[in-house]
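Just the one chain here, the form predicted on its own, laid out as structure tokens.
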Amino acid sequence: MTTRIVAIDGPAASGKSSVARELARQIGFDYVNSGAMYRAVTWHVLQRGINPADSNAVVRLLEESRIDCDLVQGDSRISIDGVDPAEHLRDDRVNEEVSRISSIPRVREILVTEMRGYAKDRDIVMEGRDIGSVVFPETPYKFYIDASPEVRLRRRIAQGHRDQIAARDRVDSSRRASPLIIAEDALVIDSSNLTIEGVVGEIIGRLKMKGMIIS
């Protein structure tokens, strides 16, 4: 059986989490959240005492912890040597080193494995930063959700999250390992003035024309 893959990417705050999840119920797919993966790591580097600024530390506790990626009613879970830090991905130090974490050329090794796991015999939508470009480069299905950097940091302020949109960007677009780019073959969505439904019924709109069957 062939499965299908939607690849939804986006910088921090354009809405790709939320499209992604409800346009995964839509069309009856799983739904996977890379970006929880990196969380999850960042905070199992955090909780390990391990300084995110050490990558050769960092990548010798992953490579020695037991990492179990799995669906659970249709949505991605990750624990880390049994543990699931799903209650703690949104804590402060978690935001912070994130993208530290998720610059490192053998942690993204490691996750993209994972991550392409859920696709053997599952029809996914996944979203994150590099989900056309390097997950999955030859899914026909391709998104790139973006929205201006004022609107962006309202839903960040809205969220509760403390972050800084423009150094998320400057460290997701400058790293080496996987940098957060548009896919050539991606449809671009300005999410600026759009609903969530606004922007999940264009992409529904784009998949059927590509051919997909959509019950």
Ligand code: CDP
Contents of the next structure:
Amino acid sequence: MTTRIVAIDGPAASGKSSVARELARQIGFDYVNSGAMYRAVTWHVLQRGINPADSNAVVRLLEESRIDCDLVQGDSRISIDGVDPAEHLRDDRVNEEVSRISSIPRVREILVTEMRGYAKDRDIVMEGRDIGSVVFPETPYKFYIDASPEVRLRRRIAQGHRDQIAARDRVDSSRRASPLIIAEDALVIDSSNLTIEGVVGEIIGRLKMKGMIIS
Ligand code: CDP
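So that was the form predicted on its own. Now I'd like the form predicted together with the ligand, please.
Zooming out: every chain and molecule, the one shown earlier first.
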């Protein structure tokens, strides 16, 4: 079965999540938040008392954990060893360690397999850092959402989170395994002065141009 995949990448607090969720709703696709998967794994590592700097121990733990990825009303969910850590994904300690955990190549391999599983039999909008460049490089529907560092910091503060987004961006962009890059064929949208509706409108315009949406 050939399914359609809309890939949305971009740095922290660029508005990807709100845009991806709303886009998925409007075009009737399922929505997958790949960042939540890295966050869930990070929470699991911390919860088990494993040192996030010890990549061998992190990988060992993950290889013996059961990871279940699912959809609940069109929205991705992940549980590890039967626990869904949804409420903890934005905890300070998760914010602090997630970039380190997600730079471990084997961690990425394990989660990328799960991500590809979502697209096997359904159309999806997936957001993250490397969705267009590594996870689904063959999809023709790629977007990169950016915003100025000031706007992104303001947005994160307005959400009430303490989050060192500049530090995360540095690690995410400079790591060896699947760094945050703009895929060659992605449409870059600067959301600094746009509403969520505005960004979704631009994406839908592009999808129509590419013949994905008829009406
Ligand atoms: O806070 P924000 O929504 O911008 O980030 P997120 O999408 O929840 O992702 C959290 C972290 O997971 C990122 O800072 C990356 O380190 C990692 N991540 C990744 O490496 N690859 C992805 N496809 C998605 C997230």
